[in-house]
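Have a look below at one chain only, the form predicted alone, in structure tokens format.
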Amino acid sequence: MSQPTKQHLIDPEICIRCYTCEMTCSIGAIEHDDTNVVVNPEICNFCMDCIPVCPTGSIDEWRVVRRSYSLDDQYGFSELPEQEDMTETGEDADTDMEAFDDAIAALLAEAHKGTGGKAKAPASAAKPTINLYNPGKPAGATVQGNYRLTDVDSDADVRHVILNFGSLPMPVLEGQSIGIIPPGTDDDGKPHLPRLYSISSPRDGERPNFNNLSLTVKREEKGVCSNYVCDLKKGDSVQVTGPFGATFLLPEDPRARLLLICTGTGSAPFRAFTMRRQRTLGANQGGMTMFFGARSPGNLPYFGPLKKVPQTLLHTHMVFSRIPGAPKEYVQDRMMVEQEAVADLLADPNTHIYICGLRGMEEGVEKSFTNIAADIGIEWQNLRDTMRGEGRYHVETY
């Protein structure tokens, strides 16, 4: 009987090719080609350092196998293989099957311990296109516009960038990302890796029925790609990879109620969600509630347009932490103020929760959900894991 072993894998459908895991791995167990990011089973020591840095959870995948999937196997994956049947039969089967089964059960339990369940797309979401373009064969786009979204005197330079793909197909869904490849090379003389940005326009384009899309990009002081994108001019050419992402998607069910929680440029996918529903459903939908945090109104992307969205479509709570003379307030604080409305959403099986923005927001949001759920007799961790398993709970933080 062959000895089973645990293997660390990466889900190619969910992975957005940000390569953060590869840069985090100190022993060089993670690598990539133009198609997939993979884990070398001969090097990986299950240290778990790569797990918390992954923004999508695609890195948190495990299988119990008799023979490890090779790098060539993994590079050929378009989706993860199912857990193989570990039952031994036939003449070579060990007589101590009970001990063997116990070993398999222990390995499976260890492999899935603490994952909280695999992220899933909403059941009604459209089927996404994944990894159509890669660094070896990128798509070419032309800049149609680059507009500043935040006040000139604010400390956040956030841009709305529109890319046109001409006759080249770029099928994207709300909640997906694309990669932008900045020109030049890194300190080692290698071409820069793509930087991922969430799409902030609906699937039919920034302008309806045009083959274009928009991005929401914040300039970072030492950000190679963010400075490149924020400085783009109309008519410039850009190399693009993607699309990426198969779970952080908009439900097509008009009855779905959306609870959206974001900070800064984490608003990008929610702008796409809002525009899609506005164009296709209007007021005939389950409603959307958004908690949107920033330092001040001048730092908040889409501040003006958001105020014009009808409350029947989107109920927005704009939360600011740096208003002179006012106490600091964060999204989790406003959630507690609005806990009755949040509790109503938590109790509704039609509710979908999306959290997007800075990773530091997660802990506070989790505490608010825990407290609000407890007040209505619900254990938040169990509810969260149930919602994740049903494709109704989604987190993308960075």
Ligand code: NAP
Given for the second form:
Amino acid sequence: MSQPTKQHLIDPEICIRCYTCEMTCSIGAIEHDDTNVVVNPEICNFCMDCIPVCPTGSIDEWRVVRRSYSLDDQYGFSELPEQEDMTETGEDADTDMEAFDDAIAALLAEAHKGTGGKAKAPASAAKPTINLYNPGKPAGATVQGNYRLTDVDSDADVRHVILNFGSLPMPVLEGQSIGIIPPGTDDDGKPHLPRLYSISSPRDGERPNFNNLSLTVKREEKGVCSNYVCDLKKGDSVQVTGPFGATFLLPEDPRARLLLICTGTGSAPFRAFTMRRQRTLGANQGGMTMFFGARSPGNLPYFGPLKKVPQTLLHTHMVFSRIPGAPKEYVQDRMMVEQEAVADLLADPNTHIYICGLRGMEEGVEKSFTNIAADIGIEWQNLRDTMRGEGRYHVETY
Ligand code: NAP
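Same protein, different state: after the form predicted alone, show the form predicted in complex with this ligand.
What follows is the entire complex, opening with the chain shown before.
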């Protein structure tokens, strides 16, 4: 019987072909053709760098195999193969099946270990709809409004853009994203691929019970889609794909305590979480704590409205890195200042952690969690892996 090994695969049914994983892989193990994005089993070293950058979670698929699926096999997938039954003895009847089963279990566990295990939706989250619209069959939306969120004299142009879907179904949940297809073609003359944006409004609409949603978009210099979206005018038509995202979701359980950590436009999904809880629970309970980093108040999206949210609903810590005359402060620094409150959350099995925004903050936030957990006798990596396994730890950084 050939030795079983683990294999990294990509779910072709969920992958949106954004190629972020391929661009992230530093050893060239990921490639694509016109149909699928695939992982070369001869090259992949399970470094896990591609796992957190995938916007849909389609990257986080693993099988234990006796014979690896070849690139050709994977290009032919229209759906992922089931995990094959490894308990069959096959040609070698003398194999110690118990030892063999243990080896398989260990390989499967290891496959999900990496960055702390396979991302999971909170147990109580509602079931998300995904991939309802794609580039071949996009949804048409109409722009209802486009408002600047940052000060006119600030260096960041961040927009609140509202899209109306009219009678077209667009079922979304807090934490999901949609894709926007910029008009025109890329350098190769092909239509642009959709760019993903987190939805910043709750499931029942930017305006309750209207079929609309909002996005929080920062204009990036030379950004094809961000400039297109930031320049949209009321009444313009927009091509939309999605919704996407099946794990970075709000728990339905109203008693779940949420620790939200974000920078800049990474606050988008947390606006959706806050509005959902405000609409369903009212202002006097919420159980949410947020650490929100920006360069200055004029640069912090929703600064004015956020100051009006009752602290009982959302306890906010707004942290600024570039206030003239004041020391630079990042979210991870403020977490240390508030370490008692953070420790209290870490020790509570009802706590869910969400991190969204700049990729660079992850390292600092991890360090703060490590120090704060150690002070209360908890090993952070173990806790983080447990929380991830229970669908209570979520990271979306770019
Ligand atoms: P930004 O304005 O460039 O930065 C926000 C704040 O983060 C600034 O105060 C910045 O400080 C600080 N910062 C920089 N490096 C940091 C570090 N290592 N640790 C902690 N804080 C750090 O942010 P932005 O341009 O809005 O970007 C937000 C990011 O979120 C983008 O990359 C966007 O793609 C991503 N995003 C993700 C999602 C999602 O995951 N669903 C949704 C929306 C946006 P200094 O500049 O002073 O150093």
